[in-house]
Amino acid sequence: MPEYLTPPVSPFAIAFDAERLTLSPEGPTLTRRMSDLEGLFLDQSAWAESAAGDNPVVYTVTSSPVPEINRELPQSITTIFPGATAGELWMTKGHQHPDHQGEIYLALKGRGGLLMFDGERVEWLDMTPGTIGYIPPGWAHRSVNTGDEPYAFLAVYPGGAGHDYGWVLTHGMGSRAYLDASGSVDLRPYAG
């Protein structure tokens, strides 16, 4: 498995393959299956049935070899597969940065959304190829696939910001994403 580079990191070029959605040289790749998303879907019975059944891959994160440490600027490509669990659209776990810093997401393929929550307010950005979503410091964020094909985006973030996934389990995300009868995003109260 590829690893992160050992600092100090020398200047280098990163090739982006838009067709395969890969970075080269590559760093670690993370695969999140349904069983990795415990506590995130409103319908826990539907989640448990899926996790115990075929346990599908919900998303992958392919990183460059830039390490996640202070003063570095790592990049990764996340691909969320299409699907829903009891109607709730497939999503990333979502996280808050313990060291509040901003981040950007560039939509590459498919259709998705960027759900953000600061503990009081909810913001939603529709994400289609070419859209850059800006995540301000202090906002928890999660990406959602709102289409019928894989949704992929490039993330660029401060390496020392960290990822607090427990924050979302404790505080929620303010809203949950579903599709209405017309295929539009239907944000519903988080509840649970």
Ligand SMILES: O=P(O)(O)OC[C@H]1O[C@](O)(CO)[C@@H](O)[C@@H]1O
Second form
Amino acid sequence: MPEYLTPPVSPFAIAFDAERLTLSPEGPTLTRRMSDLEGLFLDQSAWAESAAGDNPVVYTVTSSPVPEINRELPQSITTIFPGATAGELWMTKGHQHPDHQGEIYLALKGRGGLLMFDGERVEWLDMTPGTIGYIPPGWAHRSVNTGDEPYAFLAVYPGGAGHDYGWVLTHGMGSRAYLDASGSVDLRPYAG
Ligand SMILES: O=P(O)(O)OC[C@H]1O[C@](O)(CO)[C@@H](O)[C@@H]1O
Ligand SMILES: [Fe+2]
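Compare with the form predicted alone: the form predicted together with this ligand:
What follows is the entire complex, opening with the chain shown before.
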């Protein structure tokens, strides 16, 4: 498995293929299955049934080899597969940066949304190829696939900001994403 570069990192070029969704050289890759998303979907029994059943891959994250440490600026490509659990669209776990720092996402393929929550306010950005979504410091963020093909985006994020997944379990994300009868995104109050 590819690893992160050892700091101090020297200048280098990364070949970014927005069609094949690859970064070269490549760092670590992770795969999140349904069982990794415990406590996140509203319908816990539908989640449990899926996780105990075929336990599908919900999303993958491919990273560049830039290490996740302070002052470095790693990149990753996240691909969320299309699907819904009891109607709730497949999504990333979502996280807050313990060290409040900003982040940018560039949509590459498919159709998605960027849900952000600062503990009080909720924001939703529609993400289609070419959209840059800006995540300001202090806003927890989650990505959602709103289409019927994989939704992929490039992230560039501060390596020392960290990932606090517990924040989302405690505070929620403000809204949950569904589709209405016409196929439009239907954001519902978080409730649970
Ligand atoms: O970390 P989550 O919430 O699973 O989201 C998917 C990916 O998005 C990133 O935050 C990139 O922004 C990765 O660090 C992360 O693994
Ligand atoms: Fe982040």
